[in-house]
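Below you'll find only one chain, the form predicted alone, shown as structure tokens.
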Amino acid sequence: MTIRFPSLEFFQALQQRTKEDKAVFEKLGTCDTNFGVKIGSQLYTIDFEVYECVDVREGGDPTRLDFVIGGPTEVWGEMVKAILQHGGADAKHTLNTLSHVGDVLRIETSDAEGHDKFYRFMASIQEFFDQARHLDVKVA
């Protein structure tokens, strides 16, 4: 079944992948955070506990999240396309690169702890997105 990106179904499929590929996430360490992914004007809320994603949903209150990763739909789409093409984000399309080089993606947080959590859990969050390599995704 083809899953459209961006969509709630896409994030639900990634959530399921954290359960199916649990060993990969265990190697990255615990990840306890609730954060947002803002694609254009659409916000998705994602909750991680220990080694897996436990909830995804549309919307949410950004002020109650640890951080929000936000950027244009086109940039997110390019990242997902790179993941599908290379089996994971290439160096130009990682969360780290996109949030630092040219500030293409913005990290929005209300405090230093939220910003720290983005960096502390970045490997797990990147792997969360990289799990798209196992999905049949159509980038809108």
Given for the second form:
Amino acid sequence: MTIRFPSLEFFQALQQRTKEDKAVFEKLGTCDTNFGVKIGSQLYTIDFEVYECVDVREGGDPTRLDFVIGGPTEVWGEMVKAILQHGGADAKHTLNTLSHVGDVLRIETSDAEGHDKFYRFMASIQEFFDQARHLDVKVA
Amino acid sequence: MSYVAPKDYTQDPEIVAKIMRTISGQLELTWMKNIGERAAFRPSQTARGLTLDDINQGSYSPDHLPEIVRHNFSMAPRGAILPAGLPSLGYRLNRKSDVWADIAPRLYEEGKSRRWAPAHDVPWDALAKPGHSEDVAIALRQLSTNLTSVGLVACDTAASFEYRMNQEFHEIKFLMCVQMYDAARIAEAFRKRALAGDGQLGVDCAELGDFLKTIFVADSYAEASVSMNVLLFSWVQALGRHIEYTATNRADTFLGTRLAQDASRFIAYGVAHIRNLLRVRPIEVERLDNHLDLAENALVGALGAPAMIEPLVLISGGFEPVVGLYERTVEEYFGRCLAAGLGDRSARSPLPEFLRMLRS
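Can I get the form predicted together with the partner chain as well, since the one above is the form predicted alone?
All chains and molecules follow, beginning with the one already shown.
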């Protein structure tokens, strides 16, 4: 079934992948964070607990999240296309690369410790997005 | 001279008599009649397993620790029954606020869970076609040399305080052991990165050495914690992010991501530790500020040293991304100082002036 990006269904499918590819996430280690993904103006809230994503939902209160990764819809779309093309984000399209110098994506947070969770769990969060390689995704 | 026990255990008649009674089948079992508090210790989450937080209940919990530990200077684990005559191991860190952070048990579990092995987990074969020029290859080896020194000194710094810390704070001691392992892994991974293939180590950097020495010889654990965990590892985290950002092969992407990840646990503990210390003893802020003045001054030397900034310019493809990296690093570091209760350090720190100089 083709899943549209961006959509709640896309993130629900990624959530399911953390259960189906459990060994990959266990190898990366525990990941405990509630964070936001803001695509254009649409916020999605993602909850990770122990090894897996336990909830995804539309909306949320950014002030109650550890951090929000935000950026234009086109940038997110390019990232997902790169994941689909290369079987995972290539060097130019990782979350770190896009949010480092230049701020193509922005890490928004009101809490320095919440911000650092992005770095503490970056490998797991990147793998979460890279799991899109297993999905049939149509990027809007 | 080695420690001399107060008794000659091989000759003490009372001990010999007890052993003989045990051999003959007369068991005293006094230890069995005096056992500690019982409670139900179960994993709160099956997937996570039995964690330190799960077993920190009742008298075994750190919540009951006094601010100054005076009841136990021995090797006895917290919550065990303490018979008279236990030897003192001479601990010097006996004040809870000097070391404590509530997040430490979780960071300890996290550090073990998110472990990785440089020998097998880094895709070293990707360096066969690294995707960069020879100049960049040499620059990366220089940065790897610098990071190897950072890992070695961070390991030594944690080690130099760990054995002086009271056993009642075992969660912090456990975490420091993980810090030593993490720091050793940084040294191992980046030494391997420098030497992998037809590589070589670079030049040792005196300015980096001065910065690391400022941390290593800190007068107190709190000073070492703020300068190592918060300041040094803010820089290490940023370097990890930058190595990932500039990576042209899977090995460097992996190394950069893991360096940033592991550095972030040092920061998380450091911020929580200093915030707790300053909540309990706000007077300590002046001492920490004075120490950071010296450490930040030394950091300016390290950041401006040719053996540090020039390899960064080469791997970044120019000066501008390096200035951006430095500005981001300092901004995030000041944010962490604020979160730790140190207030706005930008007015007294030499770092903003250094950044202005780079921009001018």
